[in-house]
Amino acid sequence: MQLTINGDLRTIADARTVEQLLVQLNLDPRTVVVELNREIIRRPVIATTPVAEGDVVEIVHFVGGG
């Protein structure tokens, strides 16, 4: 299926939820915030929140500092 990921047209196979489509980025849910067609993704449903064919994905990686 193809989604647009930060802005990006991309080709995913298999990832058939958010969570699904993290472990295929290699992301983990607890260091980043989505937004799946401009809603924000909330931790506890991303298990079960779809993704479908031509879905726009935007994905926050929380960076520490001080």
Contents of the next structure:
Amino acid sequence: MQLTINGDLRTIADARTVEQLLVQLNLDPRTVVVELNREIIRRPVIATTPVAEGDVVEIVHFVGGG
Amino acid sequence: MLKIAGREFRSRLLVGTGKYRSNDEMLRAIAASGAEVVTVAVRRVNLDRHDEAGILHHLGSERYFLLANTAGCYSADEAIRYARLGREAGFNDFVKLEVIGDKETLLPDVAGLLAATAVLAVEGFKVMAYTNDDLVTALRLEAAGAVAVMPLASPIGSGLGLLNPYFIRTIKSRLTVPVIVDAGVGTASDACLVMEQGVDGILMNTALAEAQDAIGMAKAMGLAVEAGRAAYLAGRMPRREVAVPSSPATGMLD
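Coords for the form predicted together with the partner chain, given the form predicted on its own:
Below is the entire complex, every chain and molecule, led by the chain shown above.
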């Protein structure tokens, strides 16, 4: 499955949900926020929110800033 | 005690977390400053570099109040999007709202700022709006629902100090919500002068991060903010164009 993640086209082996996608990317769901096709996916529903071919995903976190 | 939207904070100094030479230096500087409110930015996770644990890993949320910003946003829509992501990533409804209008000066886009403030306030955000030192904009931000208005002392990262004390005083005298000067402070005397205008607090980042000794400067800034606040409350003597002797003019020898 091909997804656009943080601006780059990536091939993801098998992730059916946002949570599985994060696991595949080796990310801790507690420290990142996911936007799927411009919609924020709240943490309580990441395990039940499906991802599909062609989805546009943004994964963000806090960095240093003023 | 600084109070914003009903929440009390232990320091009138708010600090950023950008541009430090290391995370260790940042943490020590923040501790030395005495600040409780600490700003952070929302950015993409670098998927190819897993050594980059986000800043939460270093700051922890028990000791500091993390204030997400919308730095780098050039439109109301973009800033709203970042604010929503920041709320989801963080632990509170506060946002330091920036809508930048010019790349060279990083001066705010006032129309975008007002539009974004109105939308976010309705969504329950506690908007702290970074703005220029213009009274009318400040009044409109307050009317649009901002819980704090944050006029600049001078452009972001410039270190030029307080360019217009009169405008800052005017904004403070006319607003009900807290006025926190954000950006432009370069050294401790700048911070002191800002606080002497009677404002509620200062937010700074570069002045600490780019000081030769960030930790030393953080301590100096903490003291300066306290000194400036105390001097404001004490009320300064009148300015005079002539000298007035401090020692008695009588009792002099013949």
